[in-house]
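There is one chain below, alone, in structure tokens, taken in the form predicted on its own.
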Amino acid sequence: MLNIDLHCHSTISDGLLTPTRLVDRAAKRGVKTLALTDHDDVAGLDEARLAADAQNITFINGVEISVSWRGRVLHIIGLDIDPEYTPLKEGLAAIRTGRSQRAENIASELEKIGIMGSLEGAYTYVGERRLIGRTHFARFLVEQGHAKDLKTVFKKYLVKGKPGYAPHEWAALSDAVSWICGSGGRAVIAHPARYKLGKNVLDDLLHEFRTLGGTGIEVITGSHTADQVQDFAQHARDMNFLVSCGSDFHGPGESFYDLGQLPDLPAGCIPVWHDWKIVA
């Protein structure tokens, strides 16, 4: 299989290293395609390209884009995206406004709990595009000793029902695969497991992201095992979905999967390169 990696995450967004130490990453560990896909921001998308062309590596542009749905969170990828179709700036910016006052209510949570100056200890996590997100804050609970690493930190404190999650309402479904569409790219569901979607609720979303024009399912990714791997596989035979791989990288010894370590494919799957004549 071709090794292809389209989800990975560099400092623009909740990923440790920048934009060109993750192609260089990528290049060292035998990526030969790579998508930079940070969340709810494309500015790190020409310095990537510039070290993916000096490194020979064909470069993808991507987006993952945060989403509310029926009281949910869920993400969605944008593929081969253009950076500069209006709506979907605009449509991100607007996003990235609403981050700066989901990170007040997570950290005015966090006081209730007693757990002083957690804004500004994320921040000193946050790159310059002050692009702030859990993941800044889940390093600063680390690095304050209350949890021993990020998995830890978001299973305690920043997931719906403990102390440190505040909802917000992101972009609509709708919006998010018209951004994408629009602006000639791929929508692609990222990691449909971590959902936990029973089975007729994901029947739902799987029949409406299709209804609105998504075409992908994130099928490898370092959050899936394998037998979910094989799960949504079948959904993506069954509903003639297309298939993508991704490590979600954001750093060594955060991931999963590290960058060039992804399994093949499960047979029978159609991958959402399929007819890109930048990747045969």
The other form holds:
Amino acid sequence: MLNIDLHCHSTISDGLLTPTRLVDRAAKRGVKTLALTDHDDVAGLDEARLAADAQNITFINGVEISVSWRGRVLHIIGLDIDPEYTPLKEGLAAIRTGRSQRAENIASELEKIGIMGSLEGAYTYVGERRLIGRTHFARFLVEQGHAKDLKTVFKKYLVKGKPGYAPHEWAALSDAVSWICGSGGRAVIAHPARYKLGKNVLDDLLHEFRTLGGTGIEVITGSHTADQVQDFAQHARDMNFLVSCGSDFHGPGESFYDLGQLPDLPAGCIPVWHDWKIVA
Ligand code: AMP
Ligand code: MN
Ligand code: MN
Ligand code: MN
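After the form predicted on its own, can we look at the form predicted in complex with ligand AMP?
Up next: the whole complex, starting with the chain shown before.
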């Protein structure tokens, strides 16, 4: 079976390893084809590609774009993108500028409940200041003893309805898909079960996504239970979506799947890489 991982993060966004160390870890763990998909940024791709070449790994340019859709946040993965495509570059830059203001808003929300210094604290966990995000706050809050791990900290503080949440308007779905597809890439809905959409809303999303040019669904991901894997594999087969798989690895000890540890795709699904020239 092909060892392929099409979703992971480096220090360019909220991962713990530099692009080079991430690729080296993937190589040690037997990954043969890897996409780096940092949040809203493509700045790690050149370094990762160099490291991948040295390790004989087929490297795929990727990105994970934050999208606001009907009052929810969705993540759309772009695979095999051209990072130099101007609308993509400019679109990602525009999303990133909102992150520092949002970080200040998160910090003031946390101050209201007596947690001081979280902005500076979160920034100590950031590789690139422009990509400050909730994971960096989460690491600070765990360090300060407000929760035992990242999962708990998100439940208690950083999600809608909790005291450390600040709303933010990300890219439009239509823009994210058009930047990805316009650059020659494939657009894939990341970890779809995470959005907890009811049947009708999910149906709307899948149809709208396809009409916009989206072609893939991430079926294998650390965010999905075995049942959710089967469920989304069925959606993919029913609607002729390609399927993708990725660990969503952020760092040792932080993610459900490590690099190169993924189960096989469910039967009857067409992989998003079916027509790529990749190392088996
Ligand atoms: P942001 O883009 O700043 O809103 O941060 C989103 C990131 O937070 C995701 O990519 C995950 O890395 C992390 N995250 C979100 N929810 C959780 C959770 N329940 N447990 C652990 N990490 C999470
Ligand atoms: Mn993340
Ligand atoms: Mn995501
Ligand atoms: Mn991710």
